[in-house]
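For reference, the chain that follows is the form predicted alone, supplied as structure tokens.
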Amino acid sequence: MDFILLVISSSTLLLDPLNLTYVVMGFVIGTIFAAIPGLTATLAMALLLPVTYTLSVETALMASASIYMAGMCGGSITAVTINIPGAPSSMMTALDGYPMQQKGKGALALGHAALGSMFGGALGALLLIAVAPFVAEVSLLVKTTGKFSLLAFAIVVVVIAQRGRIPQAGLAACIGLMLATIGLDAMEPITRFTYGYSNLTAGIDLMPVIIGTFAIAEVLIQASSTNDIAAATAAAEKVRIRRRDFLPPLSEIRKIGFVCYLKSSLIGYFVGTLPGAGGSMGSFLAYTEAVRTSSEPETFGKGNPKGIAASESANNAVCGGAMVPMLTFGIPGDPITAIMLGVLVINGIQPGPQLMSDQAGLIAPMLATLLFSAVVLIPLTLYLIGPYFIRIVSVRKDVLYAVITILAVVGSYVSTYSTFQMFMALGMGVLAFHLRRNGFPVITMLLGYILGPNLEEFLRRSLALSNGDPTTFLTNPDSLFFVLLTLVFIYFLVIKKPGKKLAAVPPN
């Protein structure tokens, strides 16, 4: 309850000039990120990042939220009206989506999208706010062996829910725990894997490896693309919408019902709570059960609004669902998660099952920050400039790519002052394209990065504590109890066979 408090108490800080101007700014960019077809909000995160630094850790969090919030809902903006998804969580939206569209309904579409995100992106805040203290107290009953275990879960996770291409995401991880055993021993006072070479004593920076993986290499799979969307952007431009047709009808809402929205959520926060799984599962699995559950599956896929409501609630709650491990655990949920807890480690605020009760004052603002951004710009922005966000797609790409390419080129060389952090920011760009071109998902690469260190320190703990015995991973219950969930994962996720409506998870 006094969580709650804060809360609401530090919500006083968007009545701050500038603090509002940062949230609002972050909303924007977020949403036109989203929207355009090949960006996404995580790359909006990533050029960001370096802004952190001039201001104070309220804000930057601040403005990290509005973004996150941004870019789930700003998806379904190319989704409906070109059948584009500008994020891997709107993709099935764009099955209703854009039949609407064709039948001259894409502003109800949009205004369906946007009353979904609300609704998704509020219960999930509110869940938030709500069970986070709680989830922290419980993790301070995790010790040594079971952080290690919850950590090689999260792992087993990230690499299982890219059903189809788990080798490559099993490779793509083992890379990334492979860059993190670069420089200094983590209990030890020797260098690895340095050959020699001095500016790898303090291993790769997290910015350049964020940088290189999202905005390097989205610039250079952008460039190598083949796709002509001129035909996509001239079929865009012809759509003219009003305002006043942005607003559902009551009977529409009705017909959906409340508990289409509410199930659709809390599939979406408990999607979000498991690392990796991401917003475009969330929206997938909801999606699948408003189809289940319906009494005309026959009408999904041909301009059902209620496809809209689930798969927009779904993956706006995960935003607050992915917060949690994030905060209580310093595992992201996702990839903008992952970015986020940048934010909060150059800041110098370590994520831990203490943050909650020795810097809640930092985190409160963060997290009224997004029930705000859900409640009220999601429908203010839609309002506002609705009839405009079809003309982001008309933005000439060369243009637009050269100014990304220039910004986190500069911006990896400002976060560390460093000509070697900023070239390796392009080897990663170029690691993580070629990763991408054959299939492999980067995120896993990324999260092995970020978990590695972890990883290696508790399980070195752990057998140090033990003599060397491993099978004190088994006798200490709280890690037994990781080990156990990590196999009833990997036995319904990949040795018993999904149904063909599961096995077809869009990859994130």
Second form
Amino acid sequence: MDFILLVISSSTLLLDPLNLTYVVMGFVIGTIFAAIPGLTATLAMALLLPVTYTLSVETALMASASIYMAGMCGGSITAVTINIPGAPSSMMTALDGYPMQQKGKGALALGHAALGSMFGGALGALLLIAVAPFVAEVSLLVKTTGKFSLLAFAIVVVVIAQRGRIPQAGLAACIGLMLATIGLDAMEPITRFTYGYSNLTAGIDLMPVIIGTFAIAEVLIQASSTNDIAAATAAAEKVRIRRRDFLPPLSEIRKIGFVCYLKSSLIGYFVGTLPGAGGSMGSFLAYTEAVRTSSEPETFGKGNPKGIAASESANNAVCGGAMVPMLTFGIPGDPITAIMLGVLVINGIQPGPQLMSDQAGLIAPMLATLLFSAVVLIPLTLYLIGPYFIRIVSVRKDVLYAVITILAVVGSYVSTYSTFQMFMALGMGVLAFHLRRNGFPVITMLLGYILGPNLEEFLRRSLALSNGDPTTFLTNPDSLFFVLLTLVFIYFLVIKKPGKKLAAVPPN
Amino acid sequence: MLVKRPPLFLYVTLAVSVGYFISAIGLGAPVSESGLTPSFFPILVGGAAIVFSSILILQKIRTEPKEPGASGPRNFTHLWVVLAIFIYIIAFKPAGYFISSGIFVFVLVVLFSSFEKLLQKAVISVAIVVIAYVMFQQLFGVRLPTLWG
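What would you give as the form predicted together with its partner chain, now that the form predicted alone is on the page?
Every component of the complex follows; first up is the chain already shown.
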């Protein structure tokens, strides 16, 4: 209850002009990046990371939260209007949104998408505010052996969740773990894999890893792409949307039903809590459930607003869910929460159970912003500047990528005023580019890199405490719980294998 | 019989994994009387990386080769972008922010478009560099290198 009151009282920080400016700017930038095919809100977050050095932690986290929320709903703009989802999480939205656009109801489809995003985002944020303190308290019961098993669980789940490319995901996770071992050993005064190069003694900084993985790699992907975006631009220029068309009639909202919004949001929230699952999985499962329980399933895929509502409620609810493991255990659920984790780490804050009890004041404004973004910014942004959003697709790509590149490269210089970090960002960008081009999920590499140091430390401490007895991971109840949970996930995702439909969901 | 050749990237990852594994072994014995040593975890990770790389190479060799000419047109712009970034980083401190960034942004704009309307692109590049300068130096207080002083 104290935490809920703290979140309510911290809402006043949104009244501060500076904070509000960053939150609104974050939301608009997140929406723009999510709307442009090829760019993502993750990229917007990566570019924001260097800026966080000059902001207070609260402001940086508030801006991150609004980008996150915007990123989940912004992809629906191009998904509906030109049938190209701006973000993977909006893929299911295109199934019914674009047919509505073809019937001349594109604005109405966007209105339904906004309403679903608003509901899902708000419910996800409320559940997060209500649940996170309890999860944090429970997480205090997890001791050293349990922490190792939990981190191992997170890495295993994020690898096996990459349907059809588990060896690629496994290798990417190993690459992340390798990067994490470079530098000074955490328990003994020994440097590893530095090869006498003093810049590597402190290890590889998080900033160039994130900027390289998400910004520079994206620019290289776009540079190597042979896709002709002229067709998308031409299609976007033909679309005309009026402001008044956005408001969905009450009769249609009633037809969709409160239960659909609620169920889809809950599905999205719980999918969000799983490492690596992400918005596309959440929206897919919610959409499938909406079709399954519908009295007229044949209308889905032909412009049924219920499909849009289910998909968008779920992917925005993912935001709240993904923050639960990030805040309570320091395990990011997706790339954006991984960068948020970076914002915390850069500011010297260690996520985990103690965070919610010792530094709840830093986290509360972020959660208030998540709710504010869902309830106020989503409908307001769509209504005020919605008719112009579709023009975003027509922005000059040469200028856009030049801006992104200079912000990314100079941004990586900010942390240490050293060109070494710029070279590291370039190196990570080239690595991530090749990983992506060869079908490797970069999120598993990032998770390996982020969780690697703790994974190793807890493994060594656990075995030191048990005098080298590995059965300690089965005899400690907290550890046994996560070992069994890992086996359950392996059974359902690898041995039993999910249905063909689920296997068809593109990874985030 | 046609045998599909795995991408060079997989061989590079295998080579790096083997090199990492050997370096990890060079750190010393993985287990000592006091417990696990700093080499234990890297040996584990390096071993796993070798296994995954080998599986992927074998998978690629076993899969049916594509028909010749099935792949789309190739684009090498990304290599030029990497080279441009590399040179930019080298020149960043000695040449200062404005000169290095101005040329760098202009090159990128040309790489992502075409070798036309160069004057317009040069003006856009200068505008981008100035805006980025104002953002970093004035708004966020980041000291950027200058040619003099």
